[in-house]
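Just the one chain here, laid out as structure tokens, in the form predicted on its own.
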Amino acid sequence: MRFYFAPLEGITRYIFRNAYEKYYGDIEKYFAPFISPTDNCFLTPKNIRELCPEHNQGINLVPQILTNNSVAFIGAAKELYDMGYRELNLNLGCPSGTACAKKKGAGFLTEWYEMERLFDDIYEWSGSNNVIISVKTRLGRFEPDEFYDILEIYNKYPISELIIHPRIEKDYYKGKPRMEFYDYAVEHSINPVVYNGNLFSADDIEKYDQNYVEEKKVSDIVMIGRGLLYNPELIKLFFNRDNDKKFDYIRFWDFHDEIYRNYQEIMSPDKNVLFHMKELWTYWKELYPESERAVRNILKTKSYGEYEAALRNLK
């Protein structure tokens, strides 16, 4: 099996990516949290800082673009091309209300005519510039049956990889993925498909491996996001699932400390750094199921001193 790290807005930034690659690795591609270009501003200074090669050395990074506008997409793509990127990802899966209200992300999946116009333009540009474009998608916006027509559109274009999160926009991340529609994509997509969604344990990955890679001969690539935040050792656990190996807390704290230290170098005051660290702890709390009170205390901290004292009570 091979693994992509899914983008999570505000979380999987370059500081996190570098630390994860250093302490855990086994990631074939990291997908950067989306940029949202406009006609007047393709890449912001923040976008450039996050994506510049010197901040992503040794990492196979794919920038992700959230837009319904081919002028904005191609404008951003040209700037990313100048930075050295030859692979891009179009986000048609974001379920956030803000994005969908603007008919972006999963909110664009009902605009079939506009989708084709966007695809006509961006794939004409990519074909002329030797850039490949993958698509991360949901099944639809309101009903999963929308996916039958959406897949017909995708099949008209040279999508390098169709990364499918088999939920609709209004599902958000609730309920079980609608695997029958992923099965339909496996059978009917002319482009390579990659699965994304609810891979939280080594057993989940092994089940996918058996049901799709071995039996249906689907690509052995999966994209994981939340599962790698809940357990940074998830991939290593899958590869060593026959061994009764306990979670390496020493490695985890080295990983934590590197992220914490590097955020302190680029941010101030305390509350800005702690905002990002506490967001990670909403996932990392799963590593300490018997220490709920100690984790709650971490989430209440307002200064470096309070945070570090709360950590000592957990370690």
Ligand SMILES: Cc1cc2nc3c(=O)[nH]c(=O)nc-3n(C[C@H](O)[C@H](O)[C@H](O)COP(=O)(O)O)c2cc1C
Second form
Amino acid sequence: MRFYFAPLEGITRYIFRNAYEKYYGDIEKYFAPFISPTDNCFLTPKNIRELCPEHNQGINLVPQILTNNSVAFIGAAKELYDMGYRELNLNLGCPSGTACAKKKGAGFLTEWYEMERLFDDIYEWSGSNNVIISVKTRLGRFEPDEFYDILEIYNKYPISELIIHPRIEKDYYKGKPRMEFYDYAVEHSINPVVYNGNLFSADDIEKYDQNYVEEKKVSDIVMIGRGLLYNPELIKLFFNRDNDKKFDYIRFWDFHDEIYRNYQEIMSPDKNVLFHMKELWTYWKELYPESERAVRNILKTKSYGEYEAALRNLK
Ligand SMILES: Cc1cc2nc3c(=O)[nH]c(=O)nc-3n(C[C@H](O)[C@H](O)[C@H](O)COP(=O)(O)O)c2cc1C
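Right, the form predicted on its own is done, so what does the form predicted in complex with the ligand look like?
Following is the full complex, with the preceding chain placed first.
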């Protein structure tokens, strides 16, 4: 099996990606959290900081664009091209109210005519510039049945990879992925499909490997997001599933310290850094199932001093 790291807005930023690559790795491609270009500003200084090659050395990074507008997409794509990127991803899955109200992300999935116009333009540009564009999609906005028509649209374009998160907008990230629609895509997509959603354990990955890679001859690539936060060793665990190896807490703390230190270098004051660290702890708490209270205390801290004291209680 091979693995893509899913884009997680606010979390898988360059500081996190570099630390993950250093301590864990085994990631074929990291998908950057979306950027949202407009007609008159394609990349903000923050976007450039996140995506510039100097901050992403040794990482195979794919920038992701959230838009319904080909001028904005191509404008951003050209700037990314100048930074060296030859692969981009279009976000057609974001379920956030703000994006969907503007008919972006999953909110664009009902606008079939406009989708085709966007695809006409961006694939014409990418074809003549030697760039490939993958799409990360949900099944639809309101009903999963929308996917039948949406897939017909996708089949008209040279989508390098169709990454499917088999939920609809209102599912958000809850409930079980609707695998019957993923199965439909496996059967009917002309473009290569990549699965994404709820792979949380070595068993989950193994089942996918058996059911799809072995039996249905689907590509052996999956995209994982939250699973790699809940357990940064998930991939290693999958590869070594026959051994009874314990979680390496020393490595985890080195990973933690690197993220914490590097955020302190680029952000101030305490509040901003702690906001990011605490967001990570909402996932990392799974690594300390017996220490709920100690983790709750971490989430309440308001200064570096309090945070570090709370960590000592956990270590
Ligand atoms: C906090 C958070 C932020 C996310 N940000 C993005 C994003 O920027 N772009 C995107 O395509 N998906 C985004 N997603 C969706 C994930 O990439 C992924 O599709 C989803 O979490 C399901 O995969 P998983 O079950 O492996 O986590 C986000 C999800 C979460 C929970």
